[in-house]
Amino acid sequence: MKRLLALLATCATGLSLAALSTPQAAAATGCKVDYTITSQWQGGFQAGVKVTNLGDSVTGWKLTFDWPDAGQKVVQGWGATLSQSGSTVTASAADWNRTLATGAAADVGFVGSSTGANPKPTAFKLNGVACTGSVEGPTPTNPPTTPPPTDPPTNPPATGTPVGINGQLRVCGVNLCNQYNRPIQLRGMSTHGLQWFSKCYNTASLDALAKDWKSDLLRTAMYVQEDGYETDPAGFTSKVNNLVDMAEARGMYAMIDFHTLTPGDPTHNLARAKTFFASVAARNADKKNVIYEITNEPNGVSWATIKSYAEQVIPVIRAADPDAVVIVGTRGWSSLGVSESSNESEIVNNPVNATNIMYAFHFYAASHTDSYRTVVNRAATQLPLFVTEFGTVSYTGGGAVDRASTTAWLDLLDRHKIGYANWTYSDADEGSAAFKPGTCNGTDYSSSSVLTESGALLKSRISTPDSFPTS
């Protein structure tokens, strides 16, 4: 989890008090706006902005709008570039987000200051249109006498269990699909060390982040170093199926971390890879929660030397349980390779020869931004991806909750259907840690007096309803 060397220096998302210097794009042709303040209080507010484009894709959009109070100024902004002049405020593109096709969202957030009650902003326009919710353009001379074929009504949303509801999972294209074959997205928690945290793993904090969180996965961190797996495989190996079979009584996934760090060589826990994968794969084979994980987060060696691990890993689990979802660790602490100065086109280039896998992605808010959003929005095009692991505050797992970058991460993942656990669902004393410490040695998982900034932020994203597609 813990970064051991200095990352790459990245692009904040932040406000920006001077002119900005986008390029200019085509006009939009129609736009339309949805305006929600998400929390206020005494002096402040905190507000989000979604633009939706009706009209041609545009390439560089800016959205504006005007306060019609002079108390309200922007603070801190994300999703985009924020600036102020006078009342109006302008909204510019990162460079993850550049374009806004035909139908699509890009969702701004800010923090602000005011003197009064925060009233809704005025006259929203989307490169220069204004945002009405309808087209620009000619009316035509001959209407159509019949009006023009509708979308036939959807499904209402399945109830039930995430695994309830979407069975056995695969990989179809760059997403994972459930068993009806449609793109899905799992959000849930991760476990801290099994060796060091065990007392917050049982009957109560699982059936808080089934029914209180409503998590649909729970990953399970099985360090193999740092007094791990390696200390006593068997006791381990049983700790996961425990918790495998306690997750798929609640109706969620279970994600198997095979938790390697430091070394950061995957090959030098080749043949406990392959010995831990054998037993779980052929113990789980006839569960549908089960995804593997099979290895962290390795560093200071090739994509090469990671892809050759995993090719060699894969059919032990295959030769068990041929269905189930498979997920690879990638350079750079799962960083797709950014950590060390490269990106995902070393995998996109040398993919893995295996079906129904995906590669992981890892990021703590605080240290990586925009520089690291601008290559998964871009990946997320090419591979299929999961976020196995994340934090809110720093690399360090300290530190103070990064909201902004974290918001702007959730965004980002939400629009592509990419799966995430947060960690840590612990008592850690850490920044990262969903519950204070002590919190485990109870049974209240769940209450604003357990929970810290970073478990508060996730809850609230986490618990929202999932509208998994069955049709």
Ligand code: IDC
Given for the second form:
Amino acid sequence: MKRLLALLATCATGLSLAALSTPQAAAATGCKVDYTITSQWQGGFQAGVKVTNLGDSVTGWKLTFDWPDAGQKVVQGWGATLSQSGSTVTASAADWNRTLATGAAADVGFVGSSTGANPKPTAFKLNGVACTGSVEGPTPTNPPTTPPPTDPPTNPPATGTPVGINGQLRVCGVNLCNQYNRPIQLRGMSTHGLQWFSKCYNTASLDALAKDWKSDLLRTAMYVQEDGYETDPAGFTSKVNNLVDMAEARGMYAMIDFHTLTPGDPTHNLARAKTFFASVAARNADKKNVIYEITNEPNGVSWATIKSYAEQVIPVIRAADPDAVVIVGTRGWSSLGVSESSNESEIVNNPVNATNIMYAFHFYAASHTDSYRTVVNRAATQLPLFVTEFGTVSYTGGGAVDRASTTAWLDLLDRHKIGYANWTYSDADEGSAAFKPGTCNGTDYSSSSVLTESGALLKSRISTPDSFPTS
Ligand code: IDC
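Switch from the form predicted alone to the form predicted in complex with the ligand and print that structure.
Below is the entire complex, every chain and molecule, led by the chain shown above.
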């Protein structure tokens, strides 16, 4: 025993001496930074920082930098968790890039707002150590008004389901990005109210949606009022969870829509939203196919009220499911404020204080035309947008299909890679429904004879091949 203790003592001494004589592990001892403004516009810009670790491997790194201009602010970031205090920005490693080996680089990007020019940041530090490498990157001399489309270099079309190819999604700048950090557009359909049309969502209809329509997503419209969630929270929660599973089994994304409509103030349903989202987020946390839409169409309330609602509901979701994308409805029936005489600037100037979120925009093609498209075309360069609901008809959900306006809208959304879900994948007796009345009493969801004019138009748009990048 004595000999063993002596041996241990020697080892311990040897270890502590070795520790004293070798450099500290886990400290960043050098770094290099490349800062690039990728696009800029009146009042904002998008930029990227590539930080290369020139020191020892670090885990759980933090990059900090200072804005020279007090008007500059990070609005939304990706590749790290970004926060700003005064003029200092801190980017903390995300889960997937926590370890930065010697010589390895991490890419952090963000959309910023600014009041004037966009001077480059200064005082870059990695874990407190100044990055003395280059901070220069090319800045466009003529700022484009719209960011250039980021089409991938021609990859062969990816095979597999939308979720199989794209995996866990995250928001990157103004886009939705896949597991390869490349922008993608999801195209799909919304259910009608689950309290009325549950019979339309079954094995045959979801097979048709995935296989014939080649839909990327199913939005599950769970009304809160009008005989919806408030009448049977457990029952509606389980209806939604079943649809999440059915979408997952077919490789489609599921957008969980908390379909508030009347009253328009989302805070009326705040307690219900917290209960509902705590439950569905915990139950579906391990799935890659879930997107949360926390309020369908706020109306008659200020943006400040919607923002406050979002900032109370999002933490409930994050606590259970930290990495899922969350979509926030906007003022004036999710019109970015336009239908209540405002516009996107109220959001750009006062964004929801959360990362990995997008903002909803809704339109009905026969009612909302050029003036709305102008706003979306402009807002698309500043805010991550998702058209979580739109119709080919008037805002009543009925009337004739406006093919010209629908086509103009869908072309615009394609150009910006803005995802969309069409109202509705149902056989409701109204122009917006994709199926003729009575279809859901049968088993045929695939023949062209069961489609309405709206259904035929949407199927022809949604079923074209996706070009999801895989590297
Ligand atoms: C409509 C349905 C209609 C239903 C009504 C009830 O199409 O059958 O009677 O809701 O409230 C929206 C809403 C969506 C509406 C749709 C068409 O999000 O719930 O559905 N619409 O009016 N916003 C703009 C249009």
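Numbering follows the first chain given and starts at 1. This structure is a prediction, so every number in the text was calculated from the model and none was measured. Between two forms, the rigid core is defined as the largest C-alpha subset superposing within 1.5 Å.
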Core superposition between the two forms, C-alpha change of residue 309 at least 2 Å: no
